[in-house]
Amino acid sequence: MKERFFLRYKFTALLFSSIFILSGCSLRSAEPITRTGFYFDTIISVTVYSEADAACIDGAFALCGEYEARFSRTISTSEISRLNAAGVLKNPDASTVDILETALTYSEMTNGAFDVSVAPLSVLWNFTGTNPSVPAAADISAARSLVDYHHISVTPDAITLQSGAQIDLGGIAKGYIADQLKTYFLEHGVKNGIINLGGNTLTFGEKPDGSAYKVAIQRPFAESGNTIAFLETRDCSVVTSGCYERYFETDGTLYHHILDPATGYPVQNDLYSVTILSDSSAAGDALSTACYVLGKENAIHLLQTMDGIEAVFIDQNEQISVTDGLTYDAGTGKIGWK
């Protein structure tokens, strides 16, 4: 048996230009104050455009430090990880209860195609593992039974699973704590920046000179920076999902880490990838999944009943689509907004 195992984050490339600020008199570069570090099992980056200083991007890093260490399934001290051993958790710490309560809404608006109990199918293929292979069908199945989001119950005092359930937020972590880093730096006075939490990208504000950030879309199982779209963007959450982010093949067949949680196995459709466009990076995080296992038809009945949510699409023939609510130019790449 022949196998490869390939590892691909979430990606969008940023393209940057020179940027100036009037003040006062007199015409000066604002020079960008980027930081990057490793958090979420992946690099990450903050850019902003103001005289913020360092402090204020350490205190950035310090709260993914924090969410990290609350949030992960790997990290044994972490209340998720307390909750999927014990099964209960008392005095949760608001965070986790709102995340959850976050997750889980998107859990019932999308039927269950985004799945935030799908941890018993998620350890058991193994994608972030050196060396990941096909579970057993019987393997599969008996994992499959216990994801439900249904069997969470969440309040302010305790979360408690039931039936086995177990929780990966791995579906909504990052855009969550996006939301809250930006909600972070506009309390501390900085009003414009990019918030790059391994592809899943928040743009707040615009540059100093007045202009839209540039976000480009990743092509397909191609070398990171190497992009096959782009937009201009203010405010905005940009989240792709893709099944050439992490997967490994054995004998010739492409195994996918976005599961379905109906079947249990990885998606099956012509879709390499789906990005949203939306107000909330923790929106854009879980819908992003639930547009893929979905696919393309069903995912625009979905975001059709929801405002402010628009959607790109790449085949597998890297043919470009995009919802009603934008424009696309074949010629140049670029995506609008109608």
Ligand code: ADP
Given for the second form:
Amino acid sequence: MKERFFLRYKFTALLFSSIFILSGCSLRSAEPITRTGFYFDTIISVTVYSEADAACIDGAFALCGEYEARFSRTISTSEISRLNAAGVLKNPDASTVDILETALTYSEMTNGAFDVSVAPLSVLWNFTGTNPSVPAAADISAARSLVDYHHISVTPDAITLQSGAQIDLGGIAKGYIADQLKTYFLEHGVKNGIINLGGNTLTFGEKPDGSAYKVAIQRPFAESGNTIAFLETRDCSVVTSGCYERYFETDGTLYHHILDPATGYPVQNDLYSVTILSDSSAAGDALSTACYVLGKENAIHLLQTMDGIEAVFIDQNEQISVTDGLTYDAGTGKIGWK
Ligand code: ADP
Ligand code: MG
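Now the other one: the form predicted together with this ligand, given that the block above is the form predicted alone.
Okay, now the whole complex, with that chain kicking things off.
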């Protein structure tokens, strides 16, 4: 229970710290209107700049509810739960096909560092449970042997799982949904806004006074409002994966929710977090998880093969480094584009 409360507290802190920073706008700009909700086991918020735009937020939250009911691994009636239970799902919703195809693309691109079939391990570790503990080594090894995205086949008519594979969209769903919300807002004539799904931030347009949004990166393990760096951006997704987001500690070891499909254990490296800057938030979400798994050096190699994607690494000494397309000023904490 304590852990649970602690996690909620952290999400709240994360959210309010970003709102605090994001709403520090100039006198000339319209006042931001921010609404919050609770979806995907986290606090989400949407910020827009006029009452007319705010009228669309209810529709956006309704979409969140629909996606959650379809994609959740823990809601027994979701398409993903039914697929995991039966091994096959006939006539899936088009969005389920779409997110799975996207997830498979990133599973392939990252050679399984991001593996959307990680569910047997997620179920076993159960980081969202009330009292998570370290599973038995034999159980980890058994679950690990089931994780292989090659065992998923997707067509518009059916999704099929072979050899005990199970789906967990936890590493990509918030990014995918953020992209869908942005599309929804643009279709409804909302040109400027900030979508924040549990710290997974997607900005679009700009502030009404023409200035950029300021998006902060949370200082790992720190209290509310304590940010370590920031960037000024217009249309950009900013997604962070880190070991400080969901974890428990046993005998002095920290066990966190980003799992290495190769070992079955939480990833162990010298990183506190990886933040991905990209156009697509689905890409940012999958790649932030993958880059955390890969570690800084391998992540940089991977990202060099991709266009328009940059990363910010924070190591265990709180040292910040950035990929080639970015600048970082340690004095001000500002991250910029070259
Ligand atoms: P957050 O959910 O805090 O934004 P991530 O995007 O890094 O963080 O996603 C972590 C979640 O992704 C885990 O809770 C789990 O559901 C899933 N996951 C964990 N390890 C992997 C992995 N190697 N590949 C794909 N998904 C993963
Ligand atoms: Mg992710």
